[in-house]
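This document starts with one chain, in the form predicted alone, laid out as structure tokens.
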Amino acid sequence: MAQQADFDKLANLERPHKSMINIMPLQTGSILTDAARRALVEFGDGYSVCDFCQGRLTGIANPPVNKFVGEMLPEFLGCDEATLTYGARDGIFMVFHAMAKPGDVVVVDANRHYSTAVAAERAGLEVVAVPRSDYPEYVVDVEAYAAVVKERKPALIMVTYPDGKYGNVPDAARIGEIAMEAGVPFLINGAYAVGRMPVKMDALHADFLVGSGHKSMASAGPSGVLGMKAKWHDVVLRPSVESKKKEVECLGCTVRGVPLATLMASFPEVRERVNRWDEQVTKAQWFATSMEELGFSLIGEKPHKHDLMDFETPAFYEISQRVRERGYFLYKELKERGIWGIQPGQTKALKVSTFAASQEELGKVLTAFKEIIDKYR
């Protein structure tokens, strides 16, 4: 039976990195703007946002659900209409469920994120996956992907742009005109694209985009976007027989309440910092050019081209083998530097983002590693 010290725990529940610096890659693209913090207490109450809503959610003027959806989004997406998701597996699962019947195959690249697989599990469909290079690289094969397509046949392609295990960013463009020349609808899953980088998914010859807000676009979460060419339309957001005003394959009505309300008051500034791509790349290729002069590995394809990377950590993965906290040494040392965002007990391999870090908090990350490797030495 719970006691009054449990209760009074879920009454004082705090994160303990506050003014850390942060290299998580789930959550550096998702800090909120101080606008975001504003709206996250003006709309804390429930479904605050659908106070005046006459029964559509992307219809609501009051926070202007309706402009961000129909005039915002569809700009900044490059797509001719969007809507509003729980996040980017939700909006790959409603087209999978749209746009295919169970037992067609839709052609997948080799690095996809495990939530592709289970999203097409659920809509009953088959995945097939266009092969990638050996270690350490790992890149998809962008021109194998015109074969898979002669040989399989399938109802649609999709890319993980960028992959969320090593950051590698494939040619999307060029999938995108095999997708043309095949007639096959084309799908990018760029929940760690949309809001880190610029994506136009007219530009990349695109059928569907999908996009993180908790990822990608400083919003609490769930809460991600989808975008669609127009002729998808009637397919994807066809309205319920039973209610008029309701999408079938959004339940109704997405994302409300805070998730909403943040990403709506990020995204001026989420709008305007994907013009400062080139500027994170260059720190992400500067920060692993330094972790390899440390002795680490990057895994994944160089030069590289997005914040998020993986690196092979040998010297940790020795420590933690003759240390008395295992695992958990490296995580209790950065801790204590003020650096958060390694999880306990990883040392053999760490994922990292450079995307919410300066050049000089990551200078102290790396001042941090190359320490604890001289402390344990």
Second form
There are 2 protein chains.
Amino acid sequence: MAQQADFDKLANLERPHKSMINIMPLQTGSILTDAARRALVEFGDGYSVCDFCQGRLTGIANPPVNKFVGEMLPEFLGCDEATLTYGARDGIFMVFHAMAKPGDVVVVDANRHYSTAVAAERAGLEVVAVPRSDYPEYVVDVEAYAAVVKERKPALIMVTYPDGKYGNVPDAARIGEIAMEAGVPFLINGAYAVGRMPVKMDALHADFLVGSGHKSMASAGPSGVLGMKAKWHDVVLRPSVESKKKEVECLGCTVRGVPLATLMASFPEVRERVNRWDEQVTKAQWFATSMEELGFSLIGEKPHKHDLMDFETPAFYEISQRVRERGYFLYKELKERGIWGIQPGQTKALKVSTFAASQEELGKVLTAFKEIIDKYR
Amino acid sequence: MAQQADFDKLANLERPHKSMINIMPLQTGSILTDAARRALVEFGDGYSVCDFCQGRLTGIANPPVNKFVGEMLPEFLGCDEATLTYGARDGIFMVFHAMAKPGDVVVVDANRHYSTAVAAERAGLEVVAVPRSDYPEYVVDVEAYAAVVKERKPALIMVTYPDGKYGNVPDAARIGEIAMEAGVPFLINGAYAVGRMPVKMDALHADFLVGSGHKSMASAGPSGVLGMKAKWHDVVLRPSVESKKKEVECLGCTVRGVPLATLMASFPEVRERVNRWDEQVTKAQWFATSMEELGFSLIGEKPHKHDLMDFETPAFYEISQRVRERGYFLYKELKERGIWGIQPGQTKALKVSTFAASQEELGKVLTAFKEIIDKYR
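Next block: the form predicted in complex with a further copy of the same chain, after the form predicted alone:
Next comes the full complex, and the chain you just saw is listed first.
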């Protein structure tokens, strides 16, 4: 049974590491902008974005949800229409549920996120994966989509762009061509792309593009976006028989609260930052090279094209086998040096994102790694 | 096309009426506590609650999501198990989708929220409504559930407790008895109950109880809770084939962000405030009587048992027919007097909640109504 002390704890929740250098892949793309931090306080109360709702979340004029969803997002995503979701997985389920029926096949890449499989399972779909290359690159064979699609006749084709484990960026435009030739709708999971790098759905020949506010759009969660071609409006955004203002796949309204305010408040900056993506890639490649100089190996594509990276770090694992704290020594050593984002206990391989940290800060991370190796040598 | 001024606007979103007396039914139960306001700032960044996640949202120990979901919520809801959702409608869809198959019938009350019909439509279910009494009380005939259930053999029985339009509180325990006798699982939509009034699922003989963080639990949205009997765990919370840590109907994880932090931070106070529900009912009844003394009529149950109320206000409608601002005069007059929550344009009938305002503040609302009538007489 919960005690009084447990309830007291709830009323005083804290994150002690807020000001640390953050390299956690889940978090680096969703650190709030100053504008979002103001919106957060302003719109904290429940249903705050609904102050002037006339019955339709995406139609609200104050705050200007209507302009954001109706004009800004389609332009940003390179699509005809957009809507709001709770996150990438929820957008994917919306598309799966609307576009396919139980028993249908969806063809995905072998690097897809677990939530893609879960969304397919919820929608009753069979997931067929296109193969990838072996260790250590794990590159998705985009040309292989053609044969799999021909054989399995899927209701939908999907790619994870990039995947969340290795940060591999597949040639989505080529998959889009294959999808067009096969006449199969094509969905891109851009959870780690939209808001970080320039992505235009139309240029990738896609029918759907999902993005994540709390992964890559400097927003509080849960929040996400879904862009689509106009021709799918009547399927995915079909109105309820009950009420013409309410979309069935959205259950009426989705993000009815503060994450929408932060998503909107950060958007002007997010829209600009994707134009500096080449600097992010340069920084990521420099970091990867520096890590390899320390004796670690980058898993995934080389040269790397994204800030998400997975490194094999056998030197840390070796240390973990002979120190009292076992695998936790690394988390502790990094925390003491103001570095946040390595899972407690992790040593064999480290998943890192260089998106939020400056080159100077990443230099401190590299120095920390070197110091730790030297300390335990 | 969106202009620079539109983007600038996004970065400076404001709610000018934050400090006003709030009587908007959607908002009065979700004004943040001070503890939640601190948690909001602390956990604003995306994926902030996932700092120490080991692969399962409801298993996170810091912040203590595991204790909150595993111990505190079940005790609070009077159920065996609980989980997190994006809101009441999402919990309802989870239950519909897990417990019924397309073509099945769900028996609901005639006062159900629109989102119940939309959730049923999304799950492919037929909604059959139990009748209610006529104008002006619109009371759900709970005894009528028995005959409808016998005739239609539903997969699920549901009641809205209370409904969001009239604030009628049906005898859910009696429906629970009927459900038990018929051997049909029973779901309670407690979006306006859980966090406002004492509700124990087991005492109401229910199988499922949904609550809404952003409607009644002093939390930012989107957030909600779902309580259930242990015997439904394997149906509604079944793990994915892909990953045993991830529940299919949750798509893995639901509220992965700040609304969970506010929900938890407010919980100690919410848990206490439901014990003062009788004061809320007394205040609501006093307000209703005072409104009737002003010549307005309460629609819905009398004596009223909830802070949600719907009043016919023909005197305001009559004014709207002869003033330049038409229906907007009332919104404007109230705003000038520091009163928030009447939809712009609304005059014929007013939906009001007395939950957040003190008796003194409600006195000011009554005085304002009287002054406005006198001014335009």
